[in-house]
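In structure tokens, the next block holds one chain alone, the form predicted together with the partner chain.
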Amino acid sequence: MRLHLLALLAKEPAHGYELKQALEQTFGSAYPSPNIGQVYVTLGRLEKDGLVRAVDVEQSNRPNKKVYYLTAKGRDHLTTWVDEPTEGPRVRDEFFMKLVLAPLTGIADRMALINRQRRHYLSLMSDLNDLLNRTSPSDRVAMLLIEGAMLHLQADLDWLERCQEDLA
């Protein structure tokens, strides 16, 4: 969550609760709602690393609140993160290991593995379908997230088919 908070602070200084709200607003249902404690712990670590700095702001009839802002070092850190390419999905996953190794052990044949995996993927897909239907179309970020997941799943299924054609 470190970089999410840095990114939000790059826009404008904010205190902890504001950050939690901004997170919820930006990601909608696509991101599980963070609890406030977690936000403060992360902010504390960031402050210790010198990426943010906190300033106390006095409030009448309430305790002072801490407003955080990004330091120059924090901005550099954020820039580096955004600029570097993100790793693609892992292909050498567990299922692949099973598929290659299972026949050697004699525990299961590949076709059964593939079939089971396909059903699993389809059931995931079915869940995503349900999810998509339940998600309001105005929730753009959630929609994109779901569609991304579906496309990954479709790719996994296609790959499963290739495995079946070549290994079976």
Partner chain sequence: MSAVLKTVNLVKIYQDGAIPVPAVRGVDLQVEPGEFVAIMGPSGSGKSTLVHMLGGLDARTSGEIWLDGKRVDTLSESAWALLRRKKVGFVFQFFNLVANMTVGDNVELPALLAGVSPKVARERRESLLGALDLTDRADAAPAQLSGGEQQRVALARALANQPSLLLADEPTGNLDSRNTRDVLRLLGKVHKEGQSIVMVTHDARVAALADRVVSLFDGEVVDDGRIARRRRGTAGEVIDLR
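Could you switch over to the form predicted alone, since the one displayed so far is the form predicted together with the partner chain?
The following holds one chain only.
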């Protein structure tokens, strides 16, 4: 969440609740709604790291609020993140490690592991389909996020088939 908050603060200063709302509005139902406590904890860490600075703003009839501003160090950190390629395929996949190692120990059967993982992926796919059906077609960001997750899941399901063919 650190970099997401920095990106929003690069657009304009904001207080924690505004940042929470901005995340929800930007990503829609496809993005899990952040816990406001986690937003403020993350902002505190960002401030401690010198990536944001907080300014107390007086409010009448309410407690003061902190408005957060992106610092030059924060902008540099954000720029570095944006410029770096995102991690690609997982070579050390946790499920694959289980698939190879667990049968060696006698703890599990490969087909049982593959079938359990397949059921899990199909359940996730069903949840994503439900989410997609509840998402407004005009919410393009959420639609793309959900469709991307579905494509990744489909690739994982195809890979499970390959594992089954080659290893089981």
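Numbering follows the first chain given and starts at 1. We call the rigid core the largest set of C-alpha positions that still match within 1.5 Å between the two forms. No experiment lies behind these values; they were computed from the predicted model shown.
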Quiz item: After the core is overlaid between these two forms, has the C-alpha of residue 154 moved by 2 angstroms or more?
Solution: yes
Quiz item: residue 113: with the rigid core matched between these two forms, does its Cα shift 2 Å or more?
Solution: yes
Quiz item: Rigid core fitted, then: does residue 103 show a CA shift of 2 angstroms or greater between these two forms?
Solution: yes
Quiz item: In Å, how large is the C-alpha displacement of residue 134 between these two forms after the rigid core is aligned?
Solution: 3.4
